[in-house]
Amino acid sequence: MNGAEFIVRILIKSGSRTVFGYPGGTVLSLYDSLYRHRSEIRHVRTSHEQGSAHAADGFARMSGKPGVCIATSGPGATNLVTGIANAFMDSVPVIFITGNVEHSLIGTDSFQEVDIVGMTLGITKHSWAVRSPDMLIDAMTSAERICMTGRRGPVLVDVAKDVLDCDSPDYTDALEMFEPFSQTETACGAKTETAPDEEEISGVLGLIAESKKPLVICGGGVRQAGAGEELIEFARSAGAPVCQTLMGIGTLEPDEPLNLGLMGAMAGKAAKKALNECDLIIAVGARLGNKVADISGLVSGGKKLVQIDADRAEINKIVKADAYIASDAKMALRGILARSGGIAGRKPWLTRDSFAENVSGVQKHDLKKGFVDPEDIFAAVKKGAGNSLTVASDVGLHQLYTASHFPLGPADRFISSGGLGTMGFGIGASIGAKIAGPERTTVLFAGDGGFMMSMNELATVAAEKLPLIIIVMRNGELGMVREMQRKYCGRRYSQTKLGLKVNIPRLCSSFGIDGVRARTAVEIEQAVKDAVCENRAVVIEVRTVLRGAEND
């Protein structure tokens, strides 16, 4: 058995049934093994390695299991870097496998030789520069465990071509002894997450008891831990309203009275009031970066801060917390609830009920004929697509509109690039999400800028016969950057007017995918209904206007 065969068999034994990638010279033996095992493991070839990375990312977010992505050496490996960074920033478990030149040639500037391990050290949980069978065995038998333990994230296994090609008797023994991570951990009863410390819980409960206006910030760590029920039980017990970060959207039911919606640039009146008037911020599973809110300014203004995060390194990273729990969100919230007698039954100091007319923070626009208001777009898609959706979004102003306007709850899944803000993420991620959840209607919202970055992946959608519904919200601008130019550059709009003359429906038809130009909400709803009913892909182009929340 050679190294390539060992990798494929380990993946199959781990439960991987789908991998994404693009073939090349140093991974020929790996693709030969994938061919031999094609009845056991599906390979999806995208149009570009970055598309493969985003597809593996979307697959992992949807399935809750590690995605797998394969690329060759040199440009194949470097084309993965943005996808690796995106997975790292959003705590997504992906196993990236790259080929490299023969180990005797490493360091000689050989054809298509790059130090991909060195390039990605800061954006992976762990990396292996595999130069021997023993190293390959260590990497492949521990990759999934490292991906999935604690704060999740990507790993990289870079394998020299001669290690992939050459046989070793050690592979057979290692394969026989190997047990998949999930089975091993369950059988042994091993704890894969850090249990909450009792003193830490006491400190948090003390601050909540002292506060009169607590506010919960729900981040992606809550959804990832499956802690939505615990979070709302805790919020009700403490009388605390809840704001959600972009990655936390969909954790709570949209009509939950304590759910104040998205925070940040497009926060509605209720969320803004909560952030301004609260005296205690309880951040659960949320990285307190600058895009979440100006937490530093709020805390320095006299508000206290509690952090609950599975990654100890995130605690006190941006601003010092007054109390914290370094633990998985579900375990931490359960620990608090078990001892919450002193705070239970408090009346909420703020709910969304009095702000029903403006929860989203954006207003309707006066539009030209043939243009559709964003809110009407989302309502039409929701009517046509139904319930229990996978909703993906590319990056831009439309991303914030989607998070603000589209009603998403625990039965839905929201997939978008948060920490890195990667334009072009959407189509690849929705491909992976649809493959991971084929029974769910999958809708992607994209701006025209992001769509043009990744439209080559329509070839993958067509080749794999994936019934994706893609809504291109065409405003002719790089909207988010243009908003910044309006606010900070004296309306000097440099290179943010797209001026595209591309006929998107005709472009899509060249890929063998139906393209529709919708001029009304009724046309959008009908096009979505038809695609769902006929189980086929469609790209719906709709002209709209997207503006920031503070359009002065």
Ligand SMILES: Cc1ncc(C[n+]2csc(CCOP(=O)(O)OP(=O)(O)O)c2C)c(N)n1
Given for the second form:
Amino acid sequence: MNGAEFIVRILIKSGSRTVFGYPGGTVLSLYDSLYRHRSEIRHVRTSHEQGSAHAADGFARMSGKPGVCIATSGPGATNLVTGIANAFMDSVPVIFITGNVEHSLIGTDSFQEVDIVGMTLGITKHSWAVRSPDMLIDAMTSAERICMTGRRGPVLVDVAKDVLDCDSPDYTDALEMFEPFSQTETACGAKTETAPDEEEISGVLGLIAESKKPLVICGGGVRQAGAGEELIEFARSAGAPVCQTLMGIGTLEPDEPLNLGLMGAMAGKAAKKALNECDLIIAVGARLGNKVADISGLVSGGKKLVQIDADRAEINKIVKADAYIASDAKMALRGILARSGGIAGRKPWLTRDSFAENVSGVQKHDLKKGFVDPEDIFAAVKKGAGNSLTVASDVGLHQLYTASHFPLGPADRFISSGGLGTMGFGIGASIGAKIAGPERTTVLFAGDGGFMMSMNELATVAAEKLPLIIIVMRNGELGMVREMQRKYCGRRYSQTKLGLKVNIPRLCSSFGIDGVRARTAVEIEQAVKDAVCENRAVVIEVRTVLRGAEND
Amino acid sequence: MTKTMKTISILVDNEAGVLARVTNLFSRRGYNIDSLAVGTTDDPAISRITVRVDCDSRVLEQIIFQVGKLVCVHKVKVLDDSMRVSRELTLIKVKADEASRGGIIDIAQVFRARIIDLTPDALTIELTGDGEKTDALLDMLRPYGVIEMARTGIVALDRGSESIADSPYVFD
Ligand SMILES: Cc1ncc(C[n+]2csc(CCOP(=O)(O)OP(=O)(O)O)c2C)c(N)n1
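Having displayed the form predicted on its own, please output the structure of the form predicted together with the ligand.
Now the complete complex, all chains and molecules, led by this one.
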């Protein structure tokens, strides 16, 4: 057995049924093995390695299992870098496998040689520069475990071509002995989740008891830990309303009165009021990044902070917490609930009456004929698409609109690039998400800028016959940057007017995908319904106007 | 918060690329390394990194737990300033002719440094110390003309029987 065959068989034994990637010279033998095993493992070739990386990322977000992405050396590997960084910032488990030049050529600037391990040191959880069969065995038998334990994240296995090509007698035994990682294992080991400490729990309970106005910030860690139910139970017993970060959206039911929706620039009135008036912030699985809130400012203004995080390094990172639990959100919240006699049954100090209060005070515009207001777009798509959706977004104003205006709950999945804010993420990610969750209607909201950055992947959507529903919110602008220019550059809109002449429906039909230009909410709803009904892909272009929150 | 010089010991796998991972983390997160020394331990599979960083207590905590997340890192210990012994080896090559040689040797003696190489126009001094002594010696030698020098970086251990095995920061 050669290294390539070993890799493919380990992936199969781990339960990977789909991998994403793009072939090339150094991974010839890997693709040969994939060909041999094509009935056991599906390989999706995208148009560009970045698309593969985002697809593996979307697959992982959707399935809760690691995505796998393969690329060749040199440009294949460098094309992955944005995708690796994206997965790292959002703590998504992806196994990236790259070929490299033959081990004897490494360090000689040989053709298509790059030090991809060196380049990605700061954006991988771990990586291996594999130059021998031993190292390949070590890498492939521990990759999934490292991705999945503790705070999740991407790993990179960079394999010299000769290791892929050559046989080793050790592979058979290693394969035999290999025990696939099982989810239940995540509960042990120090680099992994630690059970909550009783003293830490007491500290947190003490602060909650003292607080009159506690507010929960729910991040992506809650969903990753499968702790949505515990979170709402906790919030109810503490009488605390809940705001969500972009990664946390969808954790609570949209009609839950304690659910104050999205935080940050597009936060609704209720969320802003809660953040201003609360006396205690309880951050759960949220790293409190600078786009969420000015946490240092809030704490120095007298608010207390509790952090619950699986990653001990997140505790006290931005500002010193008054109490913390360094543990996975599910275990921590269960620990609190088991002892919460003292706080149970408190009346919430703030709730909101309707979902509309979660939506920022964006003024409605007098829209020209043929334009549709974003709120009406979301309502029409929701009506047409139904329940239990996968909703993905690209990056820009439309992304924040989707996160705040589209009613997303625990039955849905929201897939969006949070930490890196990667334009061009959407199409690749929804390809992966649809493959991981084929039973769900999958809708992507993209801006016209981000769509143009990644529309090459429509070829993949067509080739794989993926019934994606892609809504292009055509505002003719790089909306989010334009908003910054409006605020900070005296309305000098340098390079943010797109002036796009492209006929999107015709572009799509040349890819073999239905393209529709919808001029009214009714047309949108109908186009969505038709696509769902006929189980086919559609790109719906809608002219609209997107503006940032006026009160920001 | 006040910054002070901290001495941190890190036990890592003795493997290719490990030092790059640790130093990459320090530079990426903006922790300033004042001194760094690496070598194997009594267990050939494990190396010990001794790093000195000028930082406040919150950054120190960040360093411990960020470094701890690296798969190649096993233990981290912050050495107490009053409860550690530390040493740095320095070699200094100074211009020395017949006229100046005597003065330089006198200085070296005061610092308990040794002369380990001598030629008609230069001599090389070896000094072992805790770092500060090295700077003082260097100041004294500068007027004679320092040709070049090399420092190992500081290595340190706890006093008494305490060791890194007693550290609460275990990341296995
Ligand atoms: C790869 C990349 N390049 C640039 C940016 C900076 N950027 C953030 S949002 C944005 C505008 C996005 O425009 P569009 O896709 O049309 O969406 P809109 O904001 O109009 O909804 C840009 C350029 C980015 N986030 N990612």
